Each structure stands twice: as structure tokens, then as C-alpha cells.
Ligand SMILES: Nc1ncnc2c1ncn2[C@@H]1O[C@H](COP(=O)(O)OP(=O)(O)O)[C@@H](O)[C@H]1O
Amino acid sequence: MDVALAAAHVSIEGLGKTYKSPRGDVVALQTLDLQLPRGAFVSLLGPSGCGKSTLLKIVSGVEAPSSGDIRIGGEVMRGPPDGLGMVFQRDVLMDWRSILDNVMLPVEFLELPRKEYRPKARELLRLFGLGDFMDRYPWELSGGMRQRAAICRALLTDPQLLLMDEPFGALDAFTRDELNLELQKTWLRTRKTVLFVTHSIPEAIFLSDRIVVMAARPGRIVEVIDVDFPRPRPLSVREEPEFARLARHIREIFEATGALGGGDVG
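Take the sequence just shown and give its structure alone, in the form predicted on its own.
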């Protein structure tokens, strides 16, 4: 995909975020400018404290910026945008509800017709390998299965913009690889605009069209890197020389900004 030719879905212009504190202001984000092409998979990659999650909260409308604007489809955002889906690091499933009823939560929240969306929820669960677990409860499922259900929940209302805040960070390496493949397949099928937060350099390279490399104190964009591997990408792409070159280049950026050494980027 040539992301440079795609129309911008999200435009971030001069964005800043400062938290007030009695012991001094904390600059979480400093003058960010970023374009998210429509239908692109964009990753925010950086160490803890660089403002990745803060940026996601601002794009979601949960927090207001201190300066700058966000435009969705050319319109300045004034609160939570329509057509938004969100996946968190924790699945945030309700243990007293079945998996199917957990996936149906956005429909209840938005007061949409249940009869219309219940078949869609079932189909999504089948696509994500959870067809036999719709009537189970979250505590009966593995971590990877729970996160699959959380992704189904985010996709149910067919959002055009999907925000994902380290959704696989708490999973073991094998399950993380499996869900990386599943997410890639889903993205290829739906072509959502995705803004994905991760600490993992290999994960960012494998999934992304574009990687936004960030540094901390203050949170800022250091470099934006386009990733040109053809899709669908097998896990074996990580063994290619160009993959290793990209990973090395990103590590050199983190070394230059002092991010490596604390063990929070890998």
C-alpha cells in the first residue's frame, strides 16, 4: 500500500499536552504534527513516558489537548469522534456477562438495534475462532481468547478509526505472534485506519505501514518511517535483512535519544 497517496483520515496539527502540577508543569506532548492516511496501519513506538497513550486518549476525545488541533476527515474534532473503536491493553471484559454479551456492549451503549447487531457479533466471534465460546464467560477463556473478544467488541459497529493501546503487551510471545497474524488478516479485510501503540520494535515493523518513533521528556516525534514489505506478511519476514536493518535503525534512534538502557523498548 502506498500510504503517501492515500487521503488523510486523521490530521494532527501542532498538538501539545501539558499537565498542571503544584510541583511544576509536566509536558507530556510537545508540538506534534502527524498525518494518518485513510486505511493505513500506523504504529506509535516509543519508551514509557513518551506520550503514546496520552496521544491516543486525545485522538479518542477522552482528553483535550493543551494546544493544537485534530481533524477527522477534514473537520476539527470537538469531542469523541463518530466511527471510533478502541482496544486496550487489558480486555476489560465483564466477568458476569457471556462473551457474546460482552461483544454486544457497544450496541447497548449506543442504543442501536440489538436484533441487527447480534448476528454480526456472532459472525465476528466465528471469524476470530471463538464460535464455540460465545456462551462462555471471560474467566473460562485464556488471555489470548479474551483479547480476541475485545477486538470483536471494538469492530462490531464497523468503526472507520480503530485505536489500539498495547493490546498484546500482556500476552506470551506465541499468543502475541498468533494475534499479530489475526490482526493483520482483519485489517487487510476491512482496511480500517488503525493507530496502534506498542513498545515492541518487531511488532511495529511487522504490522505497520508507517511507524511513528517517539521520544520522552518531552513527548515528541523523532522520525516517521514507512514500511514497504508486501502483504500479507508471514512471520518469517522478521528474518529478512531489510527487517533487521529497520529494527537496527530504530534501536539507534532510541540509543541516540537515551531511551535504551531502561529495558522498556524491545
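Structure of the form predicted together with this ligand (previous: the form predicted on its own):
Partners and other molecules have been left off, which leaves just the chain.
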């Protein structure tokens, strides 16, 4: 596929992370290599505790690796990189700011011109169906709307790399489908490099160009799977035999690595 041929946007080499704790060390990630081609949608899929969040924290510069390094656009990363958008499982909106002001937060932190970005923030919110809620406060919105606002916040400054840590994990199935479609639309429009964490097999297949299947104890990659369904993908792609085949294949990997024993993966 063509994205695989494109230059690597993010290149992770020999990455390891060990958390030191009084009850012994936890190997969250063990010598991990991964390339994110520029403009690709890559998912990390695996059971709880396999180090997905840890990997995202390291790529976002919030956590330092114990070994190995990360290159972004060829340069070794030190601290939070430029052009990064982050979406968490919880929306992390600030209750004391209106939705518009929440979306404007990156502009204030990065000291970009507010006058220039305010209209952009409004436009983005309208695009995500929040046009009538810009002046409301987060607690006045539903979970799906709040997460949409959090995505707008991550997109506002047009970062080239988008990191999303189980962004739809706390939403009901309907809202989740809706946001999956919306995310695909946004990605097709902007072609950002996306690193998306999920522990839903169908969600990973539906959204991704490439799925990185992980296992826990120690956190590691067990298989990398390319997904070739044409885009834009309708929700009904999930009923295609090839989709079912891929899902079964991934489930078998989890069974083989013991991840399905605890019933963690849905």
C-alpha cells in the first residue's frame, strides 16, 4: 500500500520503558520498533496493561523512555515535539472555560495569535456539530459532544501528528460509531499522521491503515497488520467477510498470547 512507501513521520527504535516502583520494576515496554508513515492512520490494539498509554506518553514527550529513541521527521525527539495534538479517553475539558475557550487552550499555551485562531475554532466546532454550543460549559454537554470538543481542541492548531488514547472508550455504541465516521472524515480531509489507541478490534479495523497488535507482561508488539479496505469506509464494511476474517485473526493472536483469558478485549 502507498502509505507504507511514504517517508516515516515517526520512527521508534529500540524503545523500552521500565517503571520503578517500591514493589519491584514494571517492564511496560520492551525494545519496541515501530514506524508511522506520514499521513497514515495507525492503531495500537491490545489488552489493558500492554503499554499502549505508556507508548503514547513517550511519543508525546510527557514521559521519558528508559531506552531507545524516537525520531520525528528524522530528528531525535527531546521533550514534547512541535505539531502534536493529543486526545485522551476522558475529554479533559476545563469546567471553568466555555467550549470555545476550551478549544482555544492550545493557542494560549503556544502563544499563537488569538484573533487569527478564534474564527478557526468556531469553524471547527461548527464542522463537528457544536455550532450552537460554543458558549456553553462542558458540564452542559453530553459525553459525545464533550469528546468532539476535545478533538476540536487537538485539531485547532493543525498539528501534523495526532495521538489519541482510547478517545471513544467511555462512549456508548451509537455515539462511538458516529464519532468513528466523523474521525475518518476528518482524517481523509486533513491526512494527519494518527496514532490511535483502542482495545476494540472492530474499531481498530474500521479506522486503520495499519494495526499494531500488542501483548502485555512485558509490553511488546506481536504483529503488525495492514488493512486495505477502500475509503471512505461505511459502517457496513464491518459486515464484510474480509472484515470478519481480520477480526478472527486478531482474536486468535490474543488467544495465543493469553490476552483473552481475562476477558479484557472486546
